[in-house]
Amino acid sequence: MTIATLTKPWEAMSYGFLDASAKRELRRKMLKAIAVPGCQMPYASREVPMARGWGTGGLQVTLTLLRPSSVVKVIDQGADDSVNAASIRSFLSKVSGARETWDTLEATIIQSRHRIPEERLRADQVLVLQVPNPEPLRPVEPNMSVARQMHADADYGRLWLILYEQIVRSGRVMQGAAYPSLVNGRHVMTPSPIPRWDVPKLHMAQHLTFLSAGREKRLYAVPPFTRVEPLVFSDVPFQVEDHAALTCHRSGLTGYFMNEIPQGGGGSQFELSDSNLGIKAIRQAEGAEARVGSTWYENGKMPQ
């Protein structure tokens, strides 16, 4: 036997970029996350062509789940067509032969910065949170030694306490994006930057939903029909943003979670956040045909 029997001709780039090592490892945490819903799992973040910070985590994740047969969808706070959305889907499909889509309800694989798109995703869709913060800890412990043993220990206590303060300095809470939830009942986790509206899509949803963290080297994910419950106290129920009665200059929309988009004077427009679900009402609008999914949410409410 020689070393030349044991190795395989030399190749330019391994196929979904990463090397067939990174890919085992990942695919080894990727189960272990699985098997224990919200728990963080540490791994070896590998280098990829795009700055620590801009979604190295998740694409790292989708490079690993990536096959020929994929369609992969890259949004950006609800956006397809951002630069940071763009480059990546194009870069997935360069090296992968994936093909690309906008659409919420062709794509196996979506990867997403900030947004849970508001067409219910399906079973045999996958969904990729890009994270730049995965510890819901930090804010009460900035030692993450003592933050892995709270985790160990269940201890949550401080982040109660954070919400009370907020309740009883504001008279409601405010913690807005990358709202602490309870997962299967065990560990809380980080929800990525995702707004409280698009935390709900999570509990006991068809999908597999994917956390990761390049620049902290840790993922973590919620399996398919998991209780993903958000920190809140018996008295004061938790509140999505209360978008349900605006409408979005654009597609005529409403019902739906929307940005901001200041005007001159002092007013504002809003905007579907989602954007290819605007596209959609746009083009059935016209009379052309677009065909839309069901939605989590219905006239700004999620039915029980």
The other form holds:
Amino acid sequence: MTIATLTKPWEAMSYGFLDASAKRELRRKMLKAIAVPGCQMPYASREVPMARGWGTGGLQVTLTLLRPSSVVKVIDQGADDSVNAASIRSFLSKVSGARETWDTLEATIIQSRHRIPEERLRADQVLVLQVPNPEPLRPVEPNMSVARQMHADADYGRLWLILYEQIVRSGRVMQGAAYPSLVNGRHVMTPSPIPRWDVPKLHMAQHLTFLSAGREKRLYAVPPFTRVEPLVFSDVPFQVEDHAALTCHRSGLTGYFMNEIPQGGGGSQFELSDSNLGIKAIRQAEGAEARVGSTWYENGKMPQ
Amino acid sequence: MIATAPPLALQAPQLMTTPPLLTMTGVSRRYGDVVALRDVSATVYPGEVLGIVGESGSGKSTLLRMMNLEDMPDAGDYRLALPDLPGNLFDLDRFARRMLCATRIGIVYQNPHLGLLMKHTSSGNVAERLLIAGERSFAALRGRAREALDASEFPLDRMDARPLELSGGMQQRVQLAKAIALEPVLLLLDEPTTGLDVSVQALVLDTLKRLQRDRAMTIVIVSHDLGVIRTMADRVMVMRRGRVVEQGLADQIFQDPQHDYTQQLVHAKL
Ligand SMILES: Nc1ncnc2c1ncn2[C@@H]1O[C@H](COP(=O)(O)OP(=O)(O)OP(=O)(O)O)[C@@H](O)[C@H]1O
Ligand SMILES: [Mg+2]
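For comparison with the form predicted on its own, please write out the form predicted together with its partner chain.
In what comes next, the whole complex appears, and the chain from above leads the way.
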């Protein structure tokens, strides 16, 4: 008997980069996360060829879900062409054979940092959000094992207390991104650093969302058709960012989340944050063929 | 009248015809080698103030923690006359226990750090109680926090200051406001005035007495200061080394102590 008969033949890397046991562990945790919506599941978090904090959590989930027939889109702050998004996307395609795309409608898996696309996601699509800090209780309870007990007890009084004190101090809720939201009436999650604008998109959505933090080694999920309710007082309505009336200076679209671009004279211009939506709108206006799907927001309003 | 009646050791006042609000039977608790409570039983009637006195380490605070369901005994039975919770409260699950002590029982600790979130606002500390009980209207939270602080005679212009920045007396008033915000059936006070200087102590006691009178609250107050117990309590329980050594009407205990230890206590004070 020789070593060669006991070992597998040499391969450049295993399919989807992660080895089979890593993927199996992740899949189990992902199934658990779906079973208990919004509840953080610890996982092993393997090494990937990227520094922690750059989306390694999202990357591991995406690698586990990919297959050669997948079509993958990666966005960073809404843009497909930023360095980080482009290199993650090409890495994903290289290790899995999945096709790359910028088009939200075409993608089967979308990995994202900071944004949910403006076009509605369908039941056959999966959204993977990169999360830097998965623990909504961190600001009120630095001890993580106590925080876990608080989740078990659904003891969220102090999260509400933070909102109460923001209103007392500033007259309004100051929480911008990562707005704490109650999932399925049970667990409060922090929906990654997406703006408030994107939080209502998760509520009763058709698609499956995974949220994964590589450094903190936790993942959680919002399964399709699950309630996601931002914590709000009954007499202080939830407000998204005041972007409904802004117009994108490149595409001419109005009623979506915008990036502000400061101008020389002290004023500012606005540009669609979902850059692919802007590109498609410009193509359409130029008479080229481009399909724009239905969007979550209509005329700057989210229909109930 | 009552003082001249024959001693009714270990008996509740006979005038009380209503059933007790609180009944504790055979509660024991040990921590390693230390027996903190030995077969302690207690009864408190609605609207009554029960005072608990005893030397340091006699188990007073431990007993109060049991009444607040913060700690579980090794053995014992604990009931409150609540129609929705008829059984032994020590058998409740974690979640029910937490709900019960957040909504039906109020507590003031000697050490405000135990009872308050020092880095949050005072009104927020009171509001948190209401939030746990499910209040979701900001205006109602604000209003009810203000009311409770006002009832505790806390200066309202400081209601959004952090307890960290307040005097000891004010901190105790925030604790008190938090304890009474949900109009609990039972108010537990663990040395609420110890550590305050005498004039502040008198003011806080005044507030407590007024609250008790206005709201006919049922109170269990622990103190090693017989003066405090004398001003507040209707009935007194004397503890020593984890046991109840004597109990009876306050006047009776103070004028005609039966147990050696109680006699020493009373005479040392007088
Ligand atoms: N969590 C605990 N762990 C270990 N021992 C404890 C604990 N709690 C109380 N004890 C012990 O139980 C005994 C009773 O303590 P307790 O705090 O009830 O006394 P006390 O009557 O309130 O005293 P004091 O007047 O000093 O406040 C003490 O010997 C104490 O050391
Ligand atoms: Mg004590």
